[in-house]
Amino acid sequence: MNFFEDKLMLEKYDIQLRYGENPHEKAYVFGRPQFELLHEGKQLSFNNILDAEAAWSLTRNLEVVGGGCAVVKHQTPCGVSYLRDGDTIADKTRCVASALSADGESSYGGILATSFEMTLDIARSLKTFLEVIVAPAFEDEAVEYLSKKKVRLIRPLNYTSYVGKIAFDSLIISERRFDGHPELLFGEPFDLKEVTFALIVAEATRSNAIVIVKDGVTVGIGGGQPSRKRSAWIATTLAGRNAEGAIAASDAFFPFTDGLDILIKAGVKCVVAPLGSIRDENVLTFAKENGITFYSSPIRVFRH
C-alpha cells in the first residue's frame, strides 16, 4: 500500500503517465484530474501536468486584467502578456506572439496557456515547438490542425486551485488565491492594470520573485533564489534596456534597499511590493529619494 492509499484512502486514477519527474522514475495519479485531454501527441508526463497546472493558474488570474496568455517551463513563467489593446482574434494572436517572444529561447518546448479560446487562426500563428497547449475552449478546426503535431491539448474543467507538498510523511495543502489591487503610495501614477499584471506574474514565479514588465509583456523574470537581491539581478539582466521606465513587482517586501537599488540602477521607474518589514521606512524613503513610484500590494504572493 502506498502513501495515498494508506494515508488518504485515495484510489489510483486510470491515467498512464509517460514517466515521473525523471525518465527512470514512475509516476501515478490519484484522484480525477480536472481537465479534458483533447489530443495526446505524446503520452503525458508528470512534469507536463504540473507545468500545465502552473500555466493555467497564472492565466486564470490574468482575467483580473482582462485576460491574456502565459508560457511556462519547469512551473516557472518565461513569457506572459495580457490583452491591453482589444479583444479581437488579431489582438489575441498578438498577445500569444508577445508571450512566446518575451523569452524565445525558454519558450521552446514550453507550455502555452490562454484565457481565451484557441482558434484556428491563433493555432496557425504558432511557430515554436510546444509540449502542451491549455485553453478554456478549442475550435474544432484548431484541434484538427494541432492534432497533426506532437503537442498535447488540454481543456481545464472548473475547479478550485490548491498547492501542496509531501513533508514529514504527510500531505500539506494551501489555498491558492490572488486578491485585491495594489494601492498607490507615492509618485506619478502608472497604469493600474499593468501594475496588477506585474504582481500576478510574480504570484506565479518561484520565491524570491522579481518580475519586470513593460507595455503589457514581461521583459525580465527572476525567481527561485534564496536572495531577493539575486532575483533582482537576474530580472534586470534579462530585461536589459527594456528595464528603462518599466514596472517591477516583488512577491514580498524588500528587507533591505539593495534589491531595490539594482532595479533603480537598471532604469525601473515603478515598483509594487507588499510591506511588512521592520525596514519599510528606510526602503520607502530610498524609493522616494530616487524618484520611484511605489505601489503597495495588499497580499504577499510567495510560491515555494
The other form holds:
2 protein chains.
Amino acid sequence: MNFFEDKLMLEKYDIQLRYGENPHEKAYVFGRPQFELLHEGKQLSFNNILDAEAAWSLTRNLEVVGGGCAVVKHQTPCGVSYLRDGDTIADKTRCVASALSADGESSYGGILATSFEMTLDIARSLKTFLEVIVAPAFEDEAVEYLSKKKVRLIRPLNYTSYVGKIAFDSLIISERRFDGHPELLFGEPFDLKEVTFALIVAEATRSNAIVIVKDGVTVGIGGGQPSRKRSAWIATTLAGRNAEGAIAASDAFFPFTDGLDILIKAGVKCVVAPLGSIRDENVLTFAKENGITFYSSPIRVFRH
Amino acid sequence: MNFFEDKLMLEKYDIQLRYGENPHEKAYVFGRPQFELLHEGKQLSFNNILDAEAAWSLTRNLEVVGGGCAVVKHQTPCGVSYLRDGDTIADKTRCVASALSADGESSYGGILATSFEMTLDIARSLKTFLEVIVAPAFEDEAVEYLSKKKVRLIRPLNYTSYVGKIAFDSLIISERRFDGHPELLFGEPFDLKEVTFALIVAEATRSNAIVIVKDGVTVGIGGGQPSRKRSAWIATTLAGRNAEGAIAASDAFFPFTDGLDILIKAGVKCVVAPLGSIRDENVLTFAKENGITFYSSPIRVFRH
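Okay, that was the form predicted alone. Show me the form predicted together with a further copy of the same chain next.
Every chain and every other molecule in the complex is listed next, the one we just looked at coming first.
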C-alpha cells in the first residue's frame, strides 16, 4: 500500500503542472499552493514551484535586514542582495541589478524574488531572461508589461514555512525558523546588518554552505557539498579578489581549522558561524591568531 | 489556516525524531516510514532519514548494473561503487571499501547503503565512523556486532519512490523513475554497464550534476550548482588525474560546449548525457572533433 496514493489522493489539488522533476515523470500537488499566479507565460512546472519557494523563503528572511532580493537556480541561490541604501525605486532597482549581476552567468533562466513591490520601473530594468518572478505585490502596469514575456508571475499569500521531503513512503517535515542574531565574539566589529545578511543567505544555501558577502551582495556561494572545506574552496574561488576584506557565513560550526584557513587565506576578515564543535577552542584560537573578527550564530542553519 | 496542521496532523505518525533539520526546529512524520530500525545507537534524526532515503534510492537503482553501494553526506553522494567482479563476500567487501575511500575525507560520519546483505565480514571491514547503515538484509551476527556502535541500522521495506517537497503550504510530488538506458551515438564503445552506472549516480546527485567514473567507482562528483560548467569544474578538480580516460555523466544536456570542454581538457574520453539543447549539433560536433565517445540518455535525470 502506498501512503501517498491511499491517504493523500483525497487531498489532491487540481493544478496542472507541465510534468514532474523530469519530463518522463508525473507531478502531483496536494493542498492548494498559497500564491496567486498573475501570469503564466509558459505552463508552470514542478521545478518552477520549488524554485519559487526557495527564492521566496530566502527573501522573506531578508526582512530582518530591511528587505532585499534573491536569484535562485536549481533551488539554490546564485545572487542575493539586500537594501542598503533606502526605499526609493532607484535603490530597489539597484538592489535587483546587484543580485542579478552577482553571478551573471548563472542568473540566465533564474527565478527572481523581491521583498518589495514589482513596479513598472523595476520590471523595465530587467534585461536577463527569467523563468519566474515572485513579489509580494505587482503594479498593474508591471503585470501588463511582463505579460508580454514567457515569464510566470507569482504573488505569494500568507503561510508558515516548513521544509520537508518524502522518504520511505512517508513525509518528513521540519519547521523552518530563522532566529539567527549573530553576536560579536571577538575582533573589530563589522556592520551587523551585513553579518546577519550573510547568515540568512547561508540558511538558504544547501549544506555544507559557505557564503561570502561584500558591500551588500553575495560574491561567492559554496554549497551542496559533502565537506565544509570544499564549500569554502568553491566560495573563495568564485569570489576571487572580492573575498578581500569580506564577511563569510558558515551554516554550521567548523569541525577543523582547514575550512576557516581557506577563507582567511582568500582575504576574508570576518566570519559568522554557530559553535558546538569539540574543537571550538582550536578553531577560535586559530581565528584570533589570524586577526579576524568572529560572530557566533545562536542557531545552526542547515538546509538540504 | 495551515494545510499541514489542518489536514495532515490526523495522519501524524508517532515516531520520535531527535529534532528537525536543525536543533531549534521541530520535526513531524506523516505516514509510517517503510523501514525496520534494527538498531538505534543514537536517536534517529530528521537528517538521518532523508540521508538514508537518498542513499537507498540510489542503491536501488544500482540493481540495473548488478548492485553496488553508496556513501551519502548531506543528502548527496560522495562515493559510489558497483559490483564489477562477482557476488562473493570478498567482492562485496571490496565494493564497500571502494565507495568509502572514493572520497575518504567526506565519508566520515556518512550514510552507507548497500544493495546486498550486510554480513558480519563486511561489518567487520568497516573502519570509518558511519551515522547510518542501510541494507536489504542484515546477518544476525552483523547486527550484534554493529549494535555495540553508535550507528543506526535500517532495513527498508518495499515501497515506491517519490520525490517531493513542501512549498507554499502545499506538497509538490514527482515520480522518481530511472529508465535511462544509454545508447551509443558515436565513438569507440565503452563498457555499457559503467556508462549506465555513471548516469545512475548523476541521477542521485543534485542538479546541475556532473559525475566522473573510473574502474567501477566515482572519482569526481560535482553537483548542487547553478551552472553545469561549474559542476564540471568541481568534478574534474576532485578527479584530478583519475579523469584521464574516464567516463563522465551529465544529468541534463550541455547548453554550450564550455562544460564539455572542461571535461575533455581533464582527459575524459566518454560522455553520457541527454540531448535536447537548441545547440545539440554544436555540442555533438565539438565532442566528435575532440575524438570522445558520446552516449545519449533517453531521459533527463534532475534531482534537487
